[in-house]
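In the block that follows, a single chain appears as structure tokens, in the form predicted on its own.
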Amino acid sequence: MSIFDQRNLRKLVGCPDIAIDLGTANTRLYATGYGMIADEPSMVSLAQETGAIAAVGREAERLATFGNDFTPVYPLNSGVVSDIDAAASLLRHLLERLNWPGILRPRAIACVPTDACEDERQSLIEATQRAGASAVFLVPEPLAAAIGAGLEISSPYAQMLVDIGDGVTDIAVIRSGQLVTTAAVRTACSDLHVAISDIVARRYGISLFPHEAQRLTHRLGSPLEMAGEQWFFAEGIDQNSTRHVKLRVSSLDLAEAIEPVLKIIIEAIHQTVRDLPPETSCEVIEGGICLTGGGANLRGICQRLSLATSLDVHTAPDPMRAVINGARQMLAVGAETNLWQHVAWQ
């Protein structure tokens, strides 16, 4: 069947086409036709004794928490796919919820960190197209994001974004469309929950639960000045006893903690202003920095970057769903202009 034949065919049985947003933390998807499909924990459960799977996202995570007999997979690690199998098996799990019948199958917009190899774009489409799509078009996160954050990026005129995911801090600068220059970091909000459970594990003998470590990095923020210590409540289970126990933490450590991680990251976009060409650094100074991701929702952390980099630095409305929202809009162009005739089929 030629490419004209199957556009065709797509319009007449509204196959629809698919927005994806597979980061390290959480996983979203779009259809066309149907909305907003799936905005769910990046997880699989397995269960012990067969190695089946249990259950996907939300559940798989509910599973991890309370139940003993099923084993947790991350198909994700710093943005990128790290297993395969797990990877897909969420998606197809996911993208069962629309109830296709399956006389074509949906072609896909799935984003990726700027920085990942060609081995990892690859794991990428691996997955999306053993999960159910016919094929699979990558497009950058930062593009991506900049489009959902609302910024006019068909301007003659560069606007930089910074988008602090859980796995990865991707930096671009937009011009008519175009990357023009992208920077990418393997740290982001993930290391900050790391930073504090260590910390406390540490000092305090005392193993958080995961969603305590982002509840305390989300409570602490990026603090430019601590008016004195304050003190933060936390649960989690005792390494000596093993009980479930609940305990206060002080600010200071914390921010103790993160303050390496967010010099990382500060630095990474510190850098990427100071390398930018005169002409480009001015445009960027008029237009300021976006930011998007689960980071950009981090107390302090505008005011923190605008100290750092000398630039007004402002929160994208719904910062958590910029990518999809922008992966959402290039479904229609992408519909109009066959994104997909220069990609592989299944």
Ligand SMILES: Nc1ncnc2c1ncn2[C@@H]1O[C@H](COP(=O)(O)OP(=O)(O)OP(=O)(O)O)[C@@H](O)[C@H]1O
The other form holds:
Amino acid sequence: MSIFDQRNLRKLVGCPDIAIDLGTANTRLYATGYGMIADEPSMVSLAQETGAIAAVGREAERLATFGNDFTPVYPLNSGVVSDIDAAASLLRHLLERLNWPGILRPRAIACVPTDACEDERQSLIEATQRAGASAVFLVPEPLAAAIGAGLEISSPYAQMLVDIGDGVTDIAVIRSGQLVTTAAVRTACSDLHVAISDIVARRYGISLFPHEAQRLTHRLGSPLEMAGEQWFFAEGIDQNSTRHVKLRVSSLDLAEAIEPVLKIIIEAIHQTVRDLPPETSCEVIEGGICLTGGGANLRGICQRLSLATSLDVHTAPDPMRAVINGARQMLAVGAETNLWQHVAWQ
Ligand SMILES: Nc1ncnc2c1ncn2[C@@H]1O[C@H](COP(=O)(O)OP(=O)(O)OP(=O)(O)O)[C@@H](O)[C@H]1O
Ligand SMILES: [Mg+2]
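Same protein, different state: after the form predicted on its own, show the form predicted together with the ligand.
Following is the full complex, with the preceding chain placed first.
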């Protein structure tokens, strides 16, 4: 069948196209004609006895927290697919919610970090195809985020966007619809959680329960300078007695732990700003930096970044959904321009 016939047939049968933001912590899927079909943890739960998939997404997280007979599997690491089987299972189970009878298979736009290497890009394509997509077009995450954040990406004046996710911080300068500069570091919110778990284990002798480090990170934020010591409650396992304990953790310890991680993120952004050619730099000063991703919610992060870069820094509306919102807008353009014509069809 010619591509022209395919396009008409797709329209005729109402075959959905899919936007995919497969993130280290969260997976978000949007399907044309259906809306958002998933916004859930990027997680698969395997039954320990059989190794079979017991659940994916939110249900997998629930099983990992409350069930003993399940092994959690995380398909992504540092923003890219590290386990193709698990990523394909996660996507396939979430896409089954469409109940699409499968006359034609959906086409997909999937978002990928700008620094992903060829193998990492191929893994994302393979997982998406194995989940049921007929063709996959990859788009750079910060470009989708910029569209989702409402930036006028076709503007001839350069604009800067930084997406701080769970596994990767992706930085881009966009002018006339093109990425003119990109930089990424595989350091993001999950490293803040690890730093907090580590210091609590070292200084208090307690292994925090899952999610406690994340909760403490959200409470702490990104302090500019500590306005006195605060105490936060947390729960975990005493490493000596192996008993369940509640403890009080000092904000000074937590701030000390996350500081090196924050420095890596801030320095990567600062370096990118410093390296811009003078003309681009002047244009970026106008619009400042737009922040997306879960890290944009970190209290005080805008002030920290603003101090470091001397730029105005603002958070996008609904920052955690900026990437998927941008990708879903691209689907509409994709259908009109037949975006998928140059990618391999299965
Ligand atoms: N209020 C908050 N304060 C601090 N961190 C937050 C807050 N809200 C969310 N986060 C963090 O944001 C991260 C998830 O963000 P997001 O969904 O953008 O990541 P992701 O897209 O899955 O990851 P990546 O794009 O790096 O692959 C989590 O680590 C979460 O703890
Ligand atoms: Mg992301």
